[in-house]
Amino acid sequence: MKKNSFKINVYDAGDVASISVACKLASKTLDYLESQVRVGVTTKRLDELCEKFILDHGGIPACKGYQGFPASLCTSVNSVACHGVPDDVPLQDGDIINLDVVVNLNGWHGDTSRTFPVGTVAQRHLDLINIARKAMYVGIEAIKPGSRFNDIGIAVSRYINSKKGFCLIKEFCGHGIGRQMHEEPLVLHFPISKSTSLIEPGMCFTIEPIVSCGSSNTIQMKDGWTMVTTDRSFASQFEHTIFIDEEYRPNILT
């Protein structure tokens, strides 16, 4: 591992092989949890299942205890944009829920999230889910030889802005990942005026835009974690961990 001029970690092939294994476990955990999402299940139960699945497969749920976070899984329901804390409230027909999983496996991290519909969901909220998923892939597809991180923000922002009635929540961003859950750089999903680093082979980072069908602003709840849209409009997020190979291609590890 080395660092570039922006202090971003650049990993070698052995490091990336280890990160990939952690990412695969994070993805498998989400696959398993998807089968458990249904009307009547509580987010606390999903959290219990998440923790057991990760531990049974030799990993550690990295979210639990991170800066005091009380659970192994972030469960963001409906108007919760991110960092939802699991509770005893059952999911209801028409809800949507984002599950965000971070796995620590042998000291390496994998991070991924998806939004799932619960039962019969309104078309507008299904559209929201699809737009959030596509926005993530638009960001990934923006990575080419010579790209800078700002190109991700330009592409994601342009796509979301083309969708009338939907907007990007700009308060949250992707991040580098590897030995630590959160590393440099911050991966913004909107463009900025100052120079950003070139995207180089060996970099690992997440792309994870959050899209709302109402307000682009959020407020923090009393638990100190849960972030909800100010107008209580629904929000959706998708996240992949990406590795940049020697040909400057983005490889989805999760």
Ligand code: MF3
Second form
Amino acid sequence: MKKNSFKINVYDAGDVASISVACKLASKTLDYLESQVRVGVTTKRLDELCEKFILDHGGIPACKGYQGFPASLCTSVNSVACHGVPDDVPLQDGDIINLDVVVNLNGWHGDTSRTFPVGTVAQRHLDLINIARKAMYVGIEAIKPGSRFNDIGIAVSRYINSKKGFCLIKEFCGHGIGRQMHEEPLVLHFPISKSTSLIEPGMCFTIEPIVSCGSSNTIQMKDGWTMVTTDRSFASQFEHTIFIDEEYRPNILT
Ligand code: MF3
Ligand code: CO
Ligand code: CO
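Starting from the form predicted on its own above, please write out the structure of the form predicted in complex with the ligand.
Let's see the whole complex now, leading with the same chain.
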């Protein structure tokens, strides 16, 4: 592993193989949890299942204890934009829930999240989920030889802005990942005016836009974690960890 002039880690093939195994476990954990999402299940139960699944597969749930986070899984229901703390409230028909998993396997991290519908969900909220998923893929597909991080932000925000009634929550961003859950750089989902780094082979980072169908701002709940949209409109997020190969192509690891 070496660092470029912008302090972004550049990983060799062996490192990427290790990160990839961690990412595969994170993704498998989400597949498993998806099968457990239903009306009546509590987010605490999903958290327990998540922790057991990761430990049973030789990993460590990286969120637990991260800056004091109390659980293995972020469970963000309805108007919770992100960092929802699992609790004893059962999921209800019509809810949407984002599950965000970070696995540490042999000292390497994989980070991924998806939003799932619970029972029968309003069409507007199904639209929200589909727009959030597509926004992530638009960001991934924006990466070409010669791209800068700003090109991801341009593409994601242009896509979301084309959807009337939906907006990007700019307060949260993607990030480099590897030995640490959060590394340089910040991966913004909107453009900035100052110059950003070139995206180069060996870089490993997440793209994880959060889309709201109302307010683009959030407030933190008293638990110090749960971030809720100010107008309590629903929000949805998807996240992949990707790495950039020698041909400058984004490879989805999760
Ligand atoms: N998974 C989140 C991310 O996408 C981070 C979770 S914060 C934690 O970056 F405290 F829950 F770990
Ligand atoms: Co992340
Ligand atoms: Co995450």
